[in-house]
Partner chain sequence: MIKVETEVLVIGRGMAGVMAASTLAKNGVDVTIVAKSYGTTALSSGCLDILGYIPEVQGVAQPPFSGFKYLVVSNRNHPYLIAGEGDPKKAEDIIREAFDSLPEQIKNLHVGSVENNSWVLTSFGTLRPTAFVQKPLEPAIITGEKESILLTGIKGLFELNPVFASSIAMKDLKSRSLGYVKVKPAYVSIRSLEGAQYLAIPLVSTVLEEDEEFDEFKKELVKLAKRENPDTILLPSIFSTPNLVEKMKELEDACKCRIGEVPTPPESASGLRLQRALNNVCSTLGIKVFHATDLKPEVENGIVKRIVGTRRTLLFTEARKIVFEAEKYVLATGDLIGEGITCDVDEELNVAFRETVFDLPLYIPEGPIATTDPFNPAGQNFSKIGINVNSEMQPVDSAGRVVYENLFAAGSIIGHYDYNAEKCGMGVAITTGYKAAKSILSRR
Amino acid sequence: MSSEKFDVIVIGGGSTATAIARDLSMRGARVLLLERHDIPLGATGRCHGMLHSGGRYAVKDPESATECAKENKVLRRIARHIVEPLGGYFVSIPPDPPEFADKFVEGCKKTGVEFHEMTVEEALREEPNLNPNIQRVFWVNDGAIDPMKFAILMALDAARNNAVIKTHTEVIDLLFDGKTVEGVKAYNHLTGQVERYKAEIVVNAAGAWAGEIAAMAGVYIPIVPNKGTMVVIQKRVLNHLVNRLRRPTDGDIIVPHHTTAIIGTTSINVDDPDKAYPTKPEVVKMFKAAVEIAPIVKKTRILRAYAAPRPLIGAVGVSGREISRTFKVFDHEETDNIEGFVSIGGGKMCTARLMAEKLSDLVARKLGLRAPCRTHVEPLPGAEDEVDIQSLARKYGLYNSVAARAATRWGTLAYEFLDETVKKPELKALVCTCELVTAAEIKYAIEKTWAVDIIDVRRRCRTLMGTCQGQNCTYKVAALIHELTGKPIEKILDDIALAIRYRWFGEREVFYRDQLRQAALKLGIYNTLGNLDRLMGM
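Just the structure block for this chain alone, the form predicted alone, nothing else.
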């Protein structure tokens, strides 16, 4: 049993959990966050990164639309370095129902979603790759945000406010004193040890797994894990984020994201969020739907497909498309006579900060904390100031393109890791040529943001996420981890095998045409140059 007692233990490592840890630690609470794998892994780490204007929900789900419209503006302020303010188009393409456009206008007006109608000619001048048969177009203030970095930066800010962040530590049971939850029992996957921690309040923010955590307390919350499959294509084919002007359905969004574009998304209820996998029929359906929006998509190479388990709040058996994307806080003292235990479910990545504020208000009252929420005004680490790309490049002797990518991923934090290159110029070496990632950035991710293996580094730096999908950087990242941490070679080889399997797992449903040829090349490189077939039986 740890001798240290916390005010709050937060279970989970997604955007909601890290936002809660940040909020409560800023109010003065002593917080411990426990995540069974890495930050973030579930819905946040596998979403399409859309910073919603609220337009997608303006007709069917007005409560969610209003939440998104408000939080959109907040995140543009506090996380500006990881937000790309693209703007979005809602486009009507036959056979989209013409009457939906009028409902869309009415819904936007009622929910506060910023919008205006454009002429088709204006839209095609801005987006020449759009389907020329579009009939009506509306601009909204959609954007793109790096969801992985969003959660990591919130955890980093929480740690700067004395929170303790423990990744790869899985809660396996709750500790009770009568009908009061007084802590958790957790398994540390890095040490192989079972650990026990106590706190005044345990917060269940485990996303699609929140129902499983609630069951440890003998209570039920109506979490419906809902699979959203997404498809990544090799390049940005549009300048704006584009939605179909109709009720949400499969394949009706294209999101420019870093150096790629993401097609989304399905909405399928699943029994087990750990088994939310993409399927080839879903990929084909969404790819065809994206071609209807932008015919140029047909000429692009699909890099991979992946699926995220949304933690929707709703009745079992109800279609995912019919369940609201809003959220709910559960005070189990009121509903189940269980003290010291609070849960949260539903919501979206872009409303995570708001969700955390509402839950933290409740927890603060229980703890007697009077400090107000400040997360809507305090910038996340790296967003304190604008970064002048040319100045950054000159200071450290980098190409402008390399400096720009570092600033896009980290904002002013880029100065922290690039400072090391002054005394150690070798840290300026490019490890990932697709995403222009330096050794200095990877070193920072390992030493400052809890990255322990190749996949952890990928989430922070976008290594292995470019057009080669790790073909050229996997070995180099592995070598850096060994050099910086002293991790045994046997463990490094395990890391390589796991990283490659995860990449191939996302590619296996898109093995056709150009991607099949790319996969064959990669297999040849891994086996003939890396001898991975001999080392690990691959």
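Keep in mind the model is a prediction, meaning the values are calculated, not measured. Numbering follows the first chain given and starts at 1. Definition used throughout: the rigid core is the maximal C-alpha set that superposes within 1.5 Å between two forms. Compared with the form predicted together with the partner chain:
- The Cα position of residue 505 differs by less than 2 Å between these two forms after fitting on the rigid core.
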Given for the second form:
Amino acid sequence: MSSEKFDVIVIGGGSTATAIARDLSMRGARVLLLERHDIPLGATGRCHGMLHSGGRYAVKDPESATECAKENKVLRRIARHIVEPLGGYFVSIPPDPPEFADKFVEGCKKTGVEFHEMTVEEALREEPNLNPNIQRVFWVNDGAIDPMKFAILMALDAARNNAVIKTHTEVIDLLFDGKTVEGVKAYNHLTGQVERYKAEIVVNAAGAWAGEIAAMAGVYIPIVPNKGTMVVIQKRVLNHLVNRLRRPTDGDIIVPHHTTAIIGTTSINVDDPDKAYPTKPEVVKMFKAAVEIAPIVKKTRILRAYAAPRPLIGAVGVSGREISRTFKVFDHEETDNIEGFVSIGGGKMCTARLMAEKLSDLVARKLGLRAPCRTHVEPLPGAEDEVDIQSLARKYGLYNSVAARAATRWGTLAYEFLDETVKKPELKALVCTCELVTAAEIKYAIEKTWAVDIIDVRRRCRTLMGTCQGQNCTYKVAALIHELTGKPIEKILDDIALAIRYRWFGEREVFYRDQLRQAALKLGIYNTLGNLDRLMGM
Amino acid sequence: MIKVETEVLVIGRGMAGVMAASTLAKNGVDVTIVAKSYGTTALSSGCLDILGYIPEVQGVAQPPFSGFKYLVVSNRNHPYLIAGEGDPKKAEDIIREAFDSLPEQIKNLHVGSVENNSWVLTSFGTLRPTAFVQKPLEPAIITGEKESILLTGIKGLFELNPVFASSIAMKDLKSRSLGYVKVKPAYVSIRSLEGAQYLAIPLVSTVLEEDEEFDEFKKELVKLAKRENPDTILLPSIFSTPNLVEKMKELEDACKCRIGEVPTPPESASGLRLQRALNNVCSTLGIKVFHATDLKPEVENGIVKRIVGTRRTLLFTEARKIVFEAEKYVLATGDLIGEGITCDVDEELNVAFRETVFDLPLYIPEGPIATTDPFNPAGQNFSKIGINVNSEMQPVDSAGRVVYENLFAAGSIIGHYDYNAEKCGMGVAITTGYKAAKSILSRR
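Okay, that was the form predicted alone. Show me the form predicted together with the partner chain next.
Zooming out: every chain and molecule, the one shown earlier first.
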């Protein structure tokens, strides 16, 4: 049982929770972050990866639009290595209502969203794969961002500021002293132990699960877990993010992301955030909508579908699309007469830093911390400098393509892990040839960023996320974890089973054409060659 | 346009196609093979398995034929039973006969017996049952004798991580009360591949073909053998050419222990060796092999008259039409992986399976095409999709009527079994290929 006393305990490991841990630790607070599984697992781990310009909300949700427009600029600065500054198009395709374009212009002006109209010819020249029937096109400052890396880097920076990050540690109860929350009771999934931690203030930033944490304090916060399903296709297809010029609906955005493009998204309220699964009808709907935007999608291989629960703030019975994407800080001392406990809900990955700033202002006041927020000026780890791909490649004797992928995922941190290859050249070998991941990168993820299993490594390095969906790399990553950490082989086997099953789950909805062939080959390797079907069942 | 006339045209050049073609050629039939490409043989581990498991039954089928008593109950449409006219004894006989008739090049490559499943240590460290392994893999058979194995990886080649694999092997061996067989991890490096980024087995093989590189490799291995003094050194499957296989003996003499390979994920040397052996079978027996795509049949009165395809001799050259006219045809185009069967979707993403050459009626099991568990020992429905055949290996429709009088089929294009779950892929290919050839011979 631990009796270490912290200033703040942050519950959750998504973009908001990690941003809070970073913010408060930078202000000098002693922070403990507790995440029940892995750092970016909920909405952050399975979101669209869109760096919003605000355009999507300009008409209907002005508050969110303004927040996005501001944070867009901040993130391009502090997280430039994980941002793809692609720019976005809003396109009108019949039967999109023509009057929506005028509303869009008006909304952008009001909310400060940067935009300009382009000619259709110009747009088609830049984007030859777009539907040639587009009527009007507006450029906005959208981008793509790696949401998982975003949260991991926030946590990494918090740790650099003396925060303690504990993953796979699930808060199971709050500890009270009268009406004051004085700590938490947590179950450590890795050790099987129940642990207790105390702090001046407990911050509930558990995203879609925040309602459940609040209930432990006997208070209600109106978190509505809202499912968004996304479909991943094999190629980037487009050079820009493309949105439809109409009220946000299912499948109206395509986001080029790393080696893939992501089609999104649905918005369906769900009861249990742990049961936000993609369904076939959703996949069909989004596939059709994406074909409307870019007809080439029809011929493009679909890799998988996935879904995440957004932590919207709303009222029961209101449809997910109608709920604002803005956020809210709950001071339970004020509203529920419970001291030492604050919650945050709503918002988006894009605005997580801003949310953290607002919540941290409140917590800092309570703790009497004077230091101002610096999260908008300090770069995240890896963003300190621009990485020159050619010189990175030359320095470590890498192919340019391999160096480029490493830099896109880690920025200047790539130098840290590639330095090891000087003494151990075998670490330069690729473990994943879909996403070009070297063993050095995986070693770094395991040793420096709290990755304890195959799926954790996936969130950091994009292993298992390429075309073969883990066929060639799952066992290789598992082997490296075993070799580097000595994790017991029984647990490693469980990890392999879980990772393959988890991939399978998302692939199953799109089992046809080459993805079904891939699945057949995957079984050939794991079951025919490896006999793992009989070993896992034993 | 090129026109090819032949007595029998075999479509597909994998194990099933070559088995059918070689059996016919040995009996004086003029056979031609047409294939899309080199097939999927190189993706296999080159083990010739007969039957490892029955989906519904726990435990291994030992000997392989002991599984037939369950198969008769659980799956009467299994290609083995179909080939044996529903009688398990006849099925056993035809399998024995088929393996007896394997071309010399395939026989010489392997050791094993149809009457026994051996346990082979794989690159995962797991044990898998199989009837025949290639000779370079023989040291990987766990016989139950006391031995110390040095599982040796090549630095940077992650297909075999010896630390991981030996941990699994020790766990697996203990669970089988074979804990006295010791598996220890070790590494060797290949000098010129140090720091290489794409370290695939074909590359390792190419490098080892250089005498200087091989001698360095030998020195490292000898050092290792002196230090550890093992009974057996097992490496990933990297000796892909006959020359390298020959040189394994040199390594054994120098290391004073057995040197072998473990079955390794694709592309592994053992898969490449089997593919090479299949090619040799064709050239030795004078079987002409053509590559052509988009094969379309022309049929008249329930008889296949000819097959028209497209042929490119070189990349970027103009595609030319090629016509094959034969008296009989054998369809051995494989399953989903080999694209004998494709799965397309409509706009609603409803899947439609299709046999690619003749659009033959397919057997598609009821229910979802895949279960929620990739490790389900009962297998997956999509693996069982395939054509229906009669005991003469003629494709039949759902009512059992022969589709084309002069068309026969072999290999994984045939439905009603899951080779991943049953560990029976090569066995079915060999048996059905042989049976198809026999049916044709009996009609001459």
